[in-house]
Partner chain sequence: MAREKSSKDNAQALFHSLRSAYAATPVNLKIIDLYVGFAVFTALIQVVYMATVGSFPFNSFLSGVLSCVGTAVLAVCLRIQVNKEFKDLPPERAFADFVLCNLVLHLVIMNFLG
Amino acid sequence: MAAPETSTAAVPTLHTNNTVRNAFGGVLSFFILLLIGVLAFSIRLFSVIKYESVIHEFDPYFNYRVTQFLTKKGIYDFWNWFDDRTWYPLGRVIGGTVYPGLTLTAGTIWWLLNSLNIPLSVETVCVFTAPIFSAFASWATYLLTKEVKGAGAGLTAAVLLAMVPSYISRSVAGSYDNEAVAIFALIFTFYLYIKTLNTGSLFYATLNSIAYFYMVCSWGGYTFIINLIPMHVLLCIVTGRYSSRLYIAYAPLVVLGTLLAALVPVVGFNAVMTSEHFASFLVFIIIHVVAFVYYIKGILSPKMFKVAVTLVVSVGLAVCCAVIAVLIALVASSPTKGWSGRSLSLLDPTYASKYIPIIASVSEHQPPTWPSYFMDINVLAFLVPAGIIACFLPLTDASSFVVLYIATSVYFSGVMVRLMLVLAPAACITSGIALSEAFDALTGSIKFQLPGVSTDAEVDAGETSSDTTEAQNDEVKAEKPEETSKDRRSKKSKKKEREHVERPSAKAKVKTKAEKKRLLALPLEASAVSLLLLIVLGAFYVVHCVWAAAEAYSAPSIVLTSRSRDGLHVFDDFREAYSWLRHNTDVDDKVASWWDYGYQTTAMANRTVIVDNNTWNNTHIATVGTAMSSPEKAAWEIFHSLDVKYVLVVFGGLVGYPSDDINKFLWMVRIGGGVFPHIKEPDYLRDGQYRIDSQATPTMLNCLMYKLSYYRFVETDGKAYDKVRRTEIGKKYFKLTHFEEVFTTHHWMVRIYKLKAPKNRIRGKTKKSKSKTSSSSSSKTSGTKKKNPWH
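Output only this chain's structure, taking the form predicted alone.
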């Protein structure tokens, strides 16, 4: 009886060691996650350190302006706000046309801080919202990856996401755009879905619907979630992985999530009426049919089950055919088949360039180049395939979701460079899994082959403690009836003894596992070299990410810099121009420019604009494009009819700024020509080439955009050499008859012109012209129509 007593005494010791080790691992993981959060926040502060605390890009200025209105007027005025300073003379209903998640989040943070007597300005809160949520996104990545492959993979994926350049580009301090909070909402929604799938908890299913609601409030990319999850559910059903946990994870999301999504004004009934959502409803029907089949299989005999299945399949097919017929009828009645223009651009990459040039004109809607992948995800591009392979060892419901996520995100990122942002979390998760599995294999191989390693049982104590405990408990249970009642042994106790004899001992199990690991172990030298290479790869990734955060993605587009032999040059022309408009024009004056600068003009100059970055009205944008593409007089008539007083153009020919209006001009021609047929792109091209030199076409040399950009340009160097196009311009000396220059910034990057007032009519000339034409006018119809300036 001594051996069992010894083994029994060893059980609490092993259990205590495991408890202590798990507790220490939990505390260590907590502190590592805190450091990862600090890293994710601090690496995004280069823009503030190098420049200043300022809002970046174009769209963030609109979000900042809306947040200012929310904090001043309140939530009810925000929902009912009609903005008459945009899209003149149409205006815009802000509450019903924006995704309010970002604004409400920043407004809530500002309110909480002020409630705690921390007097931060709205601008400061907006600047630092993205870095804060990048830390949240890193923690959400840890939770998601932990559910798939464990805590080690979760920590690795979290630290990779904290530094990945693709995510940094959209979450630096000052990048106050929807993606700042949407990526966190995306990852957290996926985590709660996987958590529900693993646990079957209705509590997590409800939280998943709420997280999906927050995602809908934050970004139009929520359609990615409501299509990816149904794809995964359908994959599980087809591969025979249906379970009640799958049903609980999906059904509440569709019902509750759709109801909540319909509450967002910008979405409304689109949550049930557009083709982007139909896949979720179709899979919702399918999963109920499958659930019903499994239910009747459990209560019927095999013979009755076959009959019932035949009936259910027949009725189910009839219902599905009816639903599909209704959906096809609804889709066919729509010119775009129920899809939005951006969704069609993702499914057919050539759609936007053919039919919606306003979408194709946006630089972030262009397909990425191969160097873009190396720039934005760096070495993760090489680790992703290894992570996909690791997800198949073994393949679970959670790991199959990760494989589906990375496959779809790779496709969409190849269509639109903006969606590299969606690829980044998937790449970090799969790369974290690959690195974690590689480190486990390599360190395990080294540990087995180091001299002085303890016995097999001690090496594998952590992994086999549960088996040892179970075996010892069985021994104790088998010994107990022998000591108490040897004469009254039941059949059950005898059966347990037989099972105990047949069951291998814990030591045998430990030895078997150790032998397997020895067979799979790599040579010591190869393991050490491979481990060193992985560390070097990680160091290279860190260096690249820090460089991207400090140099590539930290500069705000509102303030530009360049380095030359003379040192660092700062170009603050945009704020200089907006400040001039704010202080030297009337409050009610209207400013016309290309739509890229609409948000900044409204937010920084506080002046009414004709078009802005919302691009909801293609005809209005085409009108501005037509004016810029027309001769001076015709352009003046168009702008005058819109009550425009000032025209703003961006010109980079003097300093070499490539993103100016001359480089964007062909898109103005295409968009304008799509609505007004008299604008034809070939008229602006010489032998199919876009030129501004002496070989340029007369239509190009006489259009308004050319004149406003190059007016007095020859006075700068005497040659009128354009540093962006790298040529001398074709028409150097000309005068403006209907516009006058009122302001040009220091580096000529922004030029502002004022429309001249219409000339007064001279009564004598009018009478003279009437007397000359009186004889001929009698034969013509009276009251001729005024010529439309747009045709």
Contents of the next structure:
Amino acid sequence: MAAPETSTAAVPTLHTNNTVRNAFGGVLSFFILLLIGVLAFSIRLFSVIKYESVIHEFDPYFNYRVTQFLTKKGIYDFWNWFDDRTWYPLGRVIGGTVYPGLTLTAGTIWWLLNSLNIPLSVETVCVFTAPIFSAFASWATYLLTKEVKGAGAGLTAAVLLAMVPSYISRSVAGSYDNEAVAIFALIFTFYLYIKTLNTGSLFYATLNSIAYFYMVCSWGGYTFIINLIPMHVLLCIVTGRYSSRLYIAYAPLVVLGTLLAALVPVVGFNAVMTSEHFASFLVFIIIHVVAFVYYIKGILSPKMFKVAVTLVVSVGLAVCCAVIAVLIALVASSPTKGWSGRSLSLLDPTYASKYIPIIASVSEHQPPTWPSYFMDINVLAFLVPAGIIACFLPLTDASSFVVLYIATSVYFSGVMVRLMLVLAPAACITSGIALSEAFDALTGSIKFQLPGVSTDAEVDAGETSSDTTEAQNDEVKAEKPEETSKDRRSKKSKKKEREHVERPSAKAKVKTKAEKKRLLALPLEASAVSLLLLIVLGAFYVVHCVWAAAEAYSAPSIVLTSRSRDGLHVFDDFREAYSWLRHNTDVDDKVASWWDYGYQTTAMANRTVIVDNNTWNNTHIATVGTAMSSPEKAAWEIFHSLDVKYVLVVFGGLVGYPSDDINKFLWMVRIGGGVFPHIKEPDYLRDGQYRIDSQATPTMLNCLMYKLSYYRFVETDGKAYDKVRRTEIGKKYFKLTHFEEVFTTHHWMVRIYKLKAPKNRIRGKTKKSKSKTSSSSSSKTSGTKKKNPWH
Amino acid sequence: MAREKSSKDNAQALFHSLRSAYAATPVNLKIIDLYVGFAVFTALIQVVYMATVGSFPFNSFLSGVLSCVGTAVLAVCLRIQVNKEFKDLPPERAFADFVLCNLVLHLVIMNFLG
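Give me the form predicted together with the partner chain now, not the form predicted alone.
Starting with the chain above, the whole complex follows.
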């Protein structure tokens, strides 16, 4: 505003111009958001195009089976379902041990579509649930980042989240797992918390509790929310940012949230009894104390307040100590200090390998390598530090929350590679903030220096951008962009003009501001080149994300392909084996295999299994592991005692499939040895090395897993060359005494054996009598050596 | 001795100033404070009852105590919002939010009571 006279005349037209620009900006951002949703949905469809619309991996098959049950029988039967077809003979209470959010969501969608007479099958709905919810998640990221920094940062963060490979890996079409809806619930809960914090409205606090309930229903990772939010509240109190909005944001969430969490059967009373939730209660008490202190401070004079403080401190300290002593005694009385095994393994990364080998054996629970960070969040790894700095200019409650979120999620992602998924939204938010600030700075500098455009109205526009420019001069060169930058740039500059036109400023002030800005603005060429570089690097990000989605994360792992000179080979052995089981065995036959394949067997073959991926009973798994590590007779005894009829092993030696049971065998030994001490891992290793060739130990060459994997393997190429272990096997010619082979798939990847029935009469066994025990036992042993009674 | 007397004087002066400051608050806020006190008192009675009789069924105890604590917390939120600090929030909106939140809370309580 140069002079008051011109400004009063100019303001009406400027005002209408700004309304038009606002409207244009609004419509543009709506269409951008729509496109982001479509992008998030389509980038996850590679597996459907390259393979087929099939459910991937292992865990999704369990969720699929539960959803089928829900759609067939209805919700009451689902709540009360006791599944007797897994963990034979123990069974599993599905209603009480499953996180129902995902299945209820997919079931609701299916029911809705069917009531509208759109006859999609349950499988189709299950396969496409994840891409739909990833679109919702990117919209939720837009809302969250908009609350923190503004609409420009929101759009950037949303488009980054739509494509980030870490999130794609767990939400491709077909990956029907808890994380598909849980990440959306996580971001949405955080958005509602920040919204409540910014507005202080109880309505949003209610919505926040309901969103938190949806998160508790969906995933065990809800403990992250119920620990992060109290941490943030504590941080705000300690840094002097307490306000009544903080109280409104936090206190109703704790009460309602605990109640709602206790409603979900799988959590139940754990919501008040386990250490994972104690942080929220502690901070609940602390915030009440702080609120009370502020209230008293408000109604008393300062002198009286000092008196009150001394009085309270002396009395309160004694009471506090007593209460804390009681609490500590309560918590210390339990051996794990009240934490569950999984949470302890997150806090102490070495805990699982020492005490719970099953948790340590899952590949997703290993710490990530450095390259996996670059693979999974790519360019964002460089932008996150810039975003953290941008959050401090200026520091608000919301931006301090973002900083805390990224710090904690980086730590947890370092413990377990599976938790890179929780890091992804935080990285996208901070990178979105960094990018949008960079664009502000660069475009502001360009606008300031374009000839004939710089009126006094733009002076203020340049001023704020130059403030951020000063702080970000160093980061500008190292930052990267993306494709829709042009739209965003114009939209943001319009938005800024509107803001600064309406801000009044005196003439004198303007002059010094203009001078200051002239000194702080970047040179025109540098800004333009940096802008171009940011756009180019955004292109790299997009290319990497699309490559990762297409090549790395779209394999359904139930169907394998390989390219050779002859073309494309498809290995569909798993489904071949399961359908053989389905069609050639009785409905009540029990199948024993390693726990990896339990879910798939119950879902696709519809047979009862002994152990499955839920791994809730370590002793049962150890029993199966011991059976696999024992010689044939002992294994037969164990399986016979469990009523097992068929044994299933996965063998990759003929085609070079590396995730077969022989490679997992040492884990079977370790887990079995953890419960049954007669299984010792060194017995299976020659000089500390795991071998299956002629140098292998006799225990290894005689164990059931070896025999079932390599039975008749020598008939394939005459030399019994194992392509995965890259040697010829040790024992090539042997017969099975207690098992018979009933099916081997086309590429020998799955092999099914049947337990032979016990003979009616055993040769050489005499009547039991005390004098003859030694002779009978010796005759029995000699009988087994010379004449095998099982043939 | 003198210190004790002065601290006693201080305590009395503190008490008086607190009383006078509180008496100056508007009547509607005092009603809300009374409601909060009643809810907390009810929660304490329930805890004492559980301590004497035992905690079975635990879900009923939990829902009872948490409903008292929840209404107390929500009433405090209402009091905060109705106070002069939130100038641009009409008290009708604050009360409507309060009612909605209470509705959700009691729905959950009814479900969990068993």
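As the structure is a prediction and not an experimental result, all values here were calculated from the model. Positions refer to the first chain, counted from 1. Rigid core (definition): largest C-alpha set, two forms, superposition within 1.5 Å.
Once the rigid core is overlaid between the two forms, residue 309 counts among the residues whose Cα shifts by 2 Å or more.
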